[in-house]
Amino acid sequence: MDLGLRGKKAIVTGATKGIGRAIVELFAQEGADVALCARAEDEVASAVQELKGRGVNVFGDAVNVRDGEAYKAFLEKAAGALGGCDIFIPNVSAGGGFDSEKNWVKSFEVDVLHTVRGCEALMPHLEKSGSGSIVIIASTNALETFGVPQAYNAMKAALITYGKQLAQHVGRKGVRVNSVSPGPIYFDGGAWELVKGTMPKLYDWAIKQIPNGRMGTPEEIARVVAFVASPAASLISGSNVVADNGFTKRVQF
């Protein structure tokens, strides 16, 4: 199936490793021009160089998304470098954490505000696209109780609600909004590698919750995101797509 991504212009935040990197790799493979950011300049430069080998237009810059003005400036530069924006994937996350009000503030600024600011800044470009698409990276942690009360879970839940409401608001302007909620995803340097080494009982418990006993990969999530973001998914808007290999136990009607 042709996803219709060739020639599209996609901006992805937090895209030098893990799920974000897999997303930009797949978009470039499908012939889409891509812009990306992360905090480390050397990692951004390396990712840009490798992606250019796909024969597409690539732009990247180092930015801390907690700095609202710098982040919005990056988005405008990215849209300018690509000649517009058809797809926006806000992927940056502060990650998990169990302690302190400081954690909640950071998670709000990184997960929620970075997504909202990005959607607002890029909306004029997405409207001009005629087939604008936003895919928010959420989490199954937002769907069921998981571990102890923590900001990560609550912020991801807020993003799913925000995405649903935004979809209703901008649908008339030709922009689709969805979220994708990955279950446990394992990759070198990722959260679950850390859990495996430091909290083996939690890791073993998570594996036992998955019917076939296998965590997902960034590449598998990237394929879900690419479909949902693409014109091939033109009827999907306001949805939260769960990609968890059966990890969650809720029944979704």
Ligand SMILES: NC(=O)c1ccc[n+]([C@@H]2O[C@H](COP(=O)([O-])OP(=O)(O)OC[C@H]3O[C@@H](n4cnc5c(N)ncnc54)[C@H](OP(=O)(O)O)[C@@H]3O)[C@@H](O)[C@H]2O)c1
Contents of the next structure:
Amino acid sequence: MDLGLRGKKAIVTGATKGIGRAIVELFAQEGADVALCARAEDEVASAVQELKGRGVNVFGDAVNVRDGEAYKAFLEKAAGALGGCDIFIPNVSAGGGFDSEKNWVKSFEVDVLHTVRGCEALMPHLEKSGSGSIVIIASTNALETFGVPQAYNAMKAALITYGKQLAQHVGRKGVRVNSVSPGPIYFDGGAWELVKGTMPKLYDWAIKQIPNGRMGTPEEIARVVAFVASPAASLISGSNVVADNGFTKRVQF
Ligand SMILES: NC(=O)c1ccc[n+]([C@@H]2O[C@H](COP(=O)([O-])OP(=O)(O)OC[C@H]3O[C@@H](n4cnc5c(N)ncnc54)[C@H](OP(=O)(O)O)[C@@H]3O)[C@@H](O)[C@H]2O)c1
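Can you return the structure of this protein in the form predicted in complex with the ligand rather than the form predicted alone?
Up next: the whole complex, starting with the chain shown before.
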């Protein structure tokens, strides 16, 4: 199946490692031009270098998405460098953490505000595209109770609701909005490697929840995101696509 990604222009936040990195790799492989950011300048530079090897147009810059002005400037530069934006993937998260008020504020600013700011700043480009598409990276943590009450889970729930409502609002302008909710995704240097080393009981519990006992890989999530973002998924809008290898137990009607 041709996803129709060749020549599309995609902006992905937080794409030097993990899920975001796998997404830009796959977009580039499919012939899409990509722009990415992360905080570590050297890692952005090396990701840009490697992606250019795929023969597509690549733009990258170091920015902390929590800094609203710097982040919006990055988005404009990225859309300028690519010559527009057809696909936007807000992927950065502040991650889990102890539930102090400080952590709630950080999670709101990073997870929610960076997504909302990005959607608003890029909407004129997405409307112009004719096949504009936003895929918000959420989490199964929003769908079922998981661990202790924490900002991360609540912010991901807010993002799914925001995406649904935005889809209704911008659909008539030809822009689709969806979210993808991964279950546990394991990669070297990722959150679950850390959990495995520091909270082995939680790691073992998570493995036991997955029918075939295997966490996903960033590449497996990237394939779901690439499809949902692509013109091939033209009827999918306002959906939350769960990709969790059976981790969650609810029936999704
Ligand atoms: N891993 C999982 O099991 C899992 C499961 C469900 C959902 N998710 C979601 O999937 C998304 C990606 O998670 P991940 O585990 O693949 O990656 P990750 O380890 O959270 O890394 C994400 C990327 O974002 C960048 N980043 C982090 N904070 C940033 C900030 N404030 N500003 C700009 N860039 C920032 C990182 O580079 P720098 O550190 O250099 O900035 C890195 O490139 C997140 O939304 C996460 O909640 C993950």
